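Below sits a lone chain in structure tokens, taken as the form predicted on its own.
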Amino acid sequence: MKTELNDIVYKDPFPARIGCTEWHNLFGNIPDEFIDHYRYYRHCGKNEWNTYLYPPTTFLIYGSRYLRKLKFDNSLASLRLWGFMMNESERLFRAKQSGMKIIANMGDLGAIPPLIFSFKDTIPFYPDCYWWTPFLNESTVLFEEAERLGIGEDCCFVRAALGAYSKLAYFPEPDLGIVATGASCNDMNSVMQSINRLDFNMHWFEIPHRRDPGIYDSDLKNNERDLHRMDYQPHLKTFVIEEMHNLISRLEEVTGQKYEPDALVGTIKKINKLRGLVYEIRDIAFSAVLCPIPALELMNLEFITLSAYSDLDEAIDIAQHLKDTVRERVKNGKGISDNDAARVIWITPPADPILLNYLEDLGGRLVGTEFVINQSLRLLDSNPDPLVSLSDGLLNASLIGTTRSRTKLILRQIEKYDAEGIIISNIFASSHCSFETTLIKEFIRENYNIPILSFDVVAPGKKIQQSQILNRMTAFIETIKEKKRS
């Protein structure tokens, strides 16, 4: 793809996927007006200090030495992800710095910041992100840190927040930690009353259980996007918007301002946007004949849904280039994948991103994802009143109802992207893991004859463990493989 900027051209190689070195190199031809011109945080100016697109080595040097081993997308657009993405930490402390409010987000997992967004000048943020962060710098010091506090291996990947928590050198102070509980993980319910317990300033937002009426089935040729929508109770809405307004409360308290609607329908069109822009990529990705974009580039762009790695306005312009990227690819035959590639579902995200470098290594492709954030993939439905439209949002969810609602997104896009195999990664002791694993497994095979793998990511360091995995998805990969061939 060509990027133009001011009558300067940077053109794309052809679409490969690169190492860190190669990206070193490579980054050597891309003009610095570019460096320049990708900047987060815009409405602060032009500074020395808000650009973000690096190579992976930078990233490598400041501590992130797991890069070293991933293979990366060699695309302008796919860097301008990494860089941002890898940057979201400084990105953090330069808000609070420049006088902005940090709020921490926990356990809902896309359904709140829209309303954050709407604050000016208050940024969200997700600490439940930090589970990649021993993995990226090969270190277990978050854990550690968490298991002195009372937090060890019986809790899953996402204790890792906790010792971020304590040691507030991932990210600054935050001024409000927003916390789910109710319908949300038990892990990061014990880890956030953990968080609590260090005197910080949080509140409590309770998410109701879904109890499904009936699953909703959709007529995806009527309608697509309802390839992401959940059937709930009417009158869970009426509990979700008082909660709202309770949150409401103590955002205006935290920040100074009254809580404006138009406000919040004006940060509502711009997270369609970026919801939409997010949709389509996948859609597109998915239904290529050759995969146009590596699997670890479209799990980082699935994840940008949460909280727009603090930057919505940038996230955004992110995504259409993404899109334009991956567009451009598809029209000219080009990808990153044999046209025989093994078509693979991924449920529940891989706190270790190599996994996903495995698959394609392997011969296979992604066509399809349920990571858990079901509710942050849903375009926001239009309302006069804008806290109703969140209230649906967050009552898509994909964790607070039955395994049989969550399975059936899963089945969804088996029949819309035509997948040949689907991949469980469980993380050990996650409890949603442990118990819905085999209940998705009972629920695919009644309508599906699919292969099915399943395995726990092990944590960082153990490398005979994650051998055994890359041998289980080599035979895995093999069966779907020799399936097709027979």
Second form
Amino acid sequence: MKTELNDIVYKDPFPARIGCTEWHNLFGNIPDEFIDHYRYYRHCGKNEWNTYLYPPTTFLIYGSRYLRKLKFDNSLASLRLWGFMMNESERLFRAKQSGMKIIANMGDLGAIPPLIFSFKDTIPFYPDCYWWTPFLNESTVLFEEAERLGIGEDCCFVRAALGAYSKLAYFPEPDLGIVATGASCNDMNSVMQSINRLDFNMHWFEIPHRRDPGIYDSDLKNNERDLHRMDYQPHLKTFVIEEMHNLISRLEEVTGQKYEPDALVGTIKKINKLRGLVYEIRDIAFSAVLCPIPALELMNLEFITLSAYSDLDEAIDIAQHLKDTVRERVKNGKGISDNDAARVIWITPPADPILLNYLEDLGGRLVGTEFVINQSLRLLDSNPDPLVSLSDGLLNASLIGTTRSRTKLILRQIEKYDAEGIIISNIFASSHCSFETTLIKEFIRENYNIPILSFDVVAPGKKIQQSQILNRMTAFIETIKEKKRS
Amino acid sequence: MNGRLTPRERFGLLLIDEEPDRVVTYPLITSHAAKVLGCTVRDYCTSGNKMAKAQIAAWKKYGHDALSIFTGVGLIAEAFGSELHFADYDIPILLNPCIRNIEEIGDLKKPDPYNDCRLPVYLESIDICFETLGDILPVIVFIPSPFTTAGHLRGISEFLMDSIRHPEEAHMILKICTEACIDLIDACMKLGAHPMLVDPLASSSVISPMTFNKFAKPYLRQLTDYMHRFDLDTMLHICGETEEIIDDIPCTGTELFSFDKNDPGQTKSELGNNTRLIGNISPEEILMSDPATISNKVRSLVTQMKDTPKGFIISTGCVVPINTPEENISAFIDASHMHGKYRY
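Could the form predicted together with the partner chain be shown next, to go alongside the form predicted on its own?
Following is the full complex, with the preceding chain placed first.
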């Protein structure tokens, strides 16, 4: 892939996964003009602080120690994605220093950021995602802080968000935290309640439970074209819209601005652009003969849909760059996997990113995911009332309904992308994992006879337990390959 | 802010223009760490494992906010071929410079940080420190700068004479020293260390401002430019007097300036709006005086400097002397914690 900037051209090397040191060396070939060009918060102009195209070494030096052990895609577009994602903490501080409002958006509320973005100079972010920080830093600091505040290791890794909230060293004090109650994840709920006790400005948003609709349910195969659609009882939308109105009042109060439906319509168009790009990249990657982009970058990309890593315009530009890269690789028959790579769908996001590296190290590739953020993946419809569109988005959330409905998301991908195996990475002490995994396995086996591996992701630093996961993944990929051969 | 910050979190906030919970406390504890561990300075300087263990032991004892990987300013010159003298209880000093005649410049071969002399000792030490404590502490590695390294390749007096009699050759030496510095910086960065440039010979106590501007500053700038490409906030330490070159410090490109003998108030007013300042309890005082005196000095300095617009790190003006009484360092740390608070 050639990336052009004025008259300057940078050509990606042959697609490969490379380590931190190799990226450090390769970074020397990237022209300075590219480093200067890619910026977040472009509306703030050129500042010393708003560049982000840096190699993993930069973030390693500032404490993300795990980066020296990971493998990365070697394209410029992927480096942009990594730099943009790793820079988000600083970006939030810079936003606040520049006078923007910062809105924390937590717990299955991935459908809300379009509304937040529709207010001028108002930025959403997703504290739940700080569950990656202990892994990236190889550190228990945030867990220890959460434990000091009463949330220990009997809660999922999202408790890191509590530690980050308490310290305010990973993001500035949010002007408002939007937190979910009702049909939201239990662990995150306890985290959010604990944050509430720290006296931050919070708004509780109730998510209704999405029951299996029975007669509203459509036939699985009819939904093939819309991988992310969930069925729900129509009256739930009325309830969610009411909740949206309550939230709007609070946002108006915090931002000092009036809600503008037209602004939200404009934001929804941009959000759809981003989600559309992510959908296309995933579809190209999962369908291609050789996988054109590694699983880890695909996960980073998928999570860009939650809050656009706090800069929607730049997120769209990066996704477009990635799509061009992926499409070009496929067109030229290039990729990072083998021809016979085991085709795996991954269920529940692995808090430990190296597990996605293992997949390819062992001869597998990703052909689908269910990372519990379905609410931010589906394109929003163009209803004249944008709140109706947003509510529909929210009601498509992965975790607010039954396990059977969540499993449908998986079954559609098995069918569409010819998956040969399923990995379910449970989060230790995560309440939904403990009961859902067995059911998901059962529901998949009602339809498909494919190997399923499930394991608990272990906390940072637990090297012996992690080596056991590697052993199990090795055996799993071998099983798939053996099955293919026979 | 309710939660207690780790040194890494505190340092991180400072670098993005945010006020941390308290002033970053960073006495330059280098070879003194050998004393804490109970090993010789010779062992400390020649074994990465010992250096790391000593740094970790010193941190456990004092609880300062960053580790300092450093053995002496002749490190790179030694890897080029200069000979240093190692004593059991003193830092290495230059014995025989490797360029005796100016004509030998062409023979200089840039050292390999992974193989030559004690450069791998540095790397091993960084690796262990980063693996052990890098989650909570920045690991700062001192990089002898080109001017100081050149002085150790030629002999200090000879190089200063070269700068007058053979300026072209002096620049040739500085150029290869700069390349060697970049190679070492690169190797250290890959292991997670944050480089701090140290340039004692560039001090106004040693050279004139004109010599600094011609022979030291341009090469410091090349190093900071290199690190800026990776978005690193660069740090520069110059020993002794720097008052005469204070206006030139921003031109080196450094974001954090560690000063020694300057008046802190004046340094704050001259540089503090755009540069983060690191300084400057006198090493002699920390060695010779008593805990109560040090406590008072630290209180006075931190009170005067904590509102430096771009940020302040309380430190020693140069490295903590090897035989400094441990209670003096503890007094430094305690006083800075007590009086350096921004909130609560």
